[in-house]
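In the form predicted alone, a lone chain appears below as C-alpha cells.
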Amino acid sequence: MSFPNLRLRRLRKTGKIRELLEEVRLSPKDLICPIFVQENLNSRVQGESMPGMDRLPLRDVVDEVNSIAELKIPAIMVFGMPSRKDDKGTSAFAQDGIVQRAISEIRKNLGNEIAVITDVCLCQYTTAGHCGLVKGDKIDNDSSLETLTKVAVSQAQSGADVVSPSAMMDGQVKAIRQRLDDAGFSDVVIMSHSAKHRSSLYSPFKDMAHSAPKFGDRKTYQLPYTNPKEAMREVETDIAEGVDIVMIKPALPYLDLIAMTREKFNVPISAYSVSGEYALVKAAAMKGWIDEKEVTLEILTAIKRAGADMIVTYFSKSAAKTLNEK
C-alpha cells in the first residue's frame, strides 16, 4: 500500500498541532515523590550522591510535603532513618518510630491533601543492613515476614494510605494483606516492589538512607536482571497474593518489563526510577553535557509510554514545576 500524498511532518507543523496529537501525556499527577526523614536530625542534610535531595529533620516534614502537594503531585513515599538499629529491626515497627511520627505529623497538619505511601523493609533498621532478618549468614524469609507485617500494621495505624513492601521476601504480600485485614485495615493499599532487581543503580540510595548491607549482597532475594520470565512470575505471584499495585524497579533499564507487565496483566503498574538513574542525569547536567529538564521529561515520558500508571522518581518536584509551567 502506498501513500503518495502523505507527509507526516504536517502533523508537527506547529506547537499547538503537536499538542493536539500528543499520544502520551505526562502530568504531575503521574508522579510519586520520595522523601527521606532522619531521626534526631536538627537541619536538612543534602545527599552527596543525590544533589537536590535532602535528609529531613522531623520538624521540616510538613513544610516539605506541603510544597510537594502544591505542585499537584498526588503522593509521597516516606523513607526513614532511625537513630538506633538492632538485629531485629525493632525501630521499623515502633509506634514512636521516625516514619510513624512523620506520617502522624503529615496527617495532623495536611489531612488527606496528599496520599502517604510507606516503604516496608528492614535494611535501614537492622545492624546487618539487609532487607530481611539474618540467621547465621543467611536472610531468613519466614521470620522476616512476621516482622514486615508488624511494620506494615504500625504504618497503617499511623495513617499510611499505601504500604509498599520492598524486601522481596517470598509471601510478603499475602502475609501483609492478612495482617492488615485482621487489624482492621482492609482499605489500606499494598503496592509491592514485585519485580525488584539486584541493581548497581541503588548505590546513591544506600548512601542516602544508610542502608548498605554489612556483609554479602542481595542476590539471594532480589531478581537477576538476566531473567525476564522470572520477573513476570514474581509479578504474577504478587497478584495471586492480593496485591493492589505492582512495581517494576529500576525503571529506565527495564522498560521492556514494564511493557511486558502491561501486556500480560490487568493491574495498576508503578515504576521506580531509582537513585542511580537520578544521579546519572544530575551528574551529566552539572557538567553541562545535557539539558536536565528535557532529559528528565524524556525519561519519565518513556517510562509512562512503556505502560506505567505512576512513577516514583526523585525528579518529581522539578518535573512537576516544568510541567505546571507548560
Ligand code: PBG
Second form
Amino acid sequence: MSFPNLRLRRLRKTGKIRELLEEVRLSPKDLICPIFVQENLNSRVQGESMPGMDRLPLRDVVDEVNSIAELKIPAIMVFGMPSRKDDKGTSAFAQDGIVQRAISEIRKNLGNEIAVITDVCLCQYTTAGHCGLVKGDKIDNDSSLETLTKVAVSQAQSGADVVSPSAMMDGQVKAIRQRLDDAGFSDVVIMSHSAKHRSSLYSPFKDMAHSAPKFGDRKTYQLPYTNPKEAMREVETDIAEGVDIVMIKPALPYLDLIAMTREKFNVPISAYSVSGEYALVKAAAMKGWIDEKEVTLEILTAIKRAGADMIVTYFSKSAAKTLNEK
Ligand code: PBG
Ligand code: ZN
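Return one more block: the form predicted together with the ligand, after the form predicted alone shown previously.
The next block holds the full complex; its first chain is the one shown before.
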C-alpha cells in the first residue's frame, strides 16, 4: 500500500482556496458595540484613556447608534454617566435617567434596527463607586439585588431588548428574571456578566465611565483570575437561575475559560474584550509597532475560535469597517 502524499500546504495554495477552507469566520454580526452616554454634556468628549471612544451627549446618541447599525453591527451596549451620584444609586433606575432617556430616543428613532443591551450595575451611580450598595464597610448583597432589579425594570420600560447585570452579586439573575416577569417583560433577555473577573485591565474604563471605587476594591464580589473552577460555578449558577446568555470577561487572557464554557454548557456565550485589551492594541498601534487592523481581526477571530458566539468590543466599528470592505 502506498503512503498517501500528505501535503497540508495544498489547502493554502491560493487566496480563494484559503477562503474556502476558513473554519472560523468573523462577521460584523458577531459584534456588540459599547457606547458611553453622559448626562448634561453639550458635545462629544474624547476619552483620554480610550482613544477613539467618546463620551456622548444625549443629542448625539441616535446619530452615533445609527452609524453603528449601518456597519451591520446588530447590537450596542449602553453605559451611562449620571450628573448626580448618591449612596442609593437613585439615578440608575430613574425613569428620566440618562440611560433610560438614551434608550427611548434610540427606540423612537431607530425602532428595531439595532438591539439595545443595557449595563445593569450601580458603580457609576453611587458615591462609593461600588457595584453594590454599601452597608458599613461591606458591599451588601441582598439590598443591592433589590436596587438592581429596579434598574433592569426601568431599562426594560424604556425599551431595552437585553439587560446585562455586571455587579457580580449572588442571585442577580434570578432576582432580575423574577422582577422582569412580574412587570410583564418576560421577553427581555438577560445577558449576565457571569464570570466577571477582578482585573487590572478595567482601568481605562473606570476613567472613562467615572466608576472607580472610592474605597477598597472589587475583590469581595468579582472573581479571582486564579480560579477557573469557581468561574465555571458562576456560569452554572447563572444557567440554573435562568440566564439567556452568559459572559466571560475579560476575553483575550481568558480564552481557556471561554473554551471550557463552550465544552461544558449548551448556552450562548458572549465574551467581553475589555478596555485594557483595547488600550494595549491602541497604544502599540499608535507607536507604529503593530498593524492595528490586522491585530484586531486576529484577536477577535481567536475569541470566536475559543467558543464565543458574540464579542463586546471597543473595536466593533473599526473591525466591522474592515470586514465590510473585504
Ligand atoms: C462596572 C464595569 C466595569 C467594566 C464594565 N462594567 C469596571 C469594573 O468592574 O471595575 C469594565 C469594562 C472594560 O474595562 O471595558 N460594572
Ligand atoms: Zn459595576
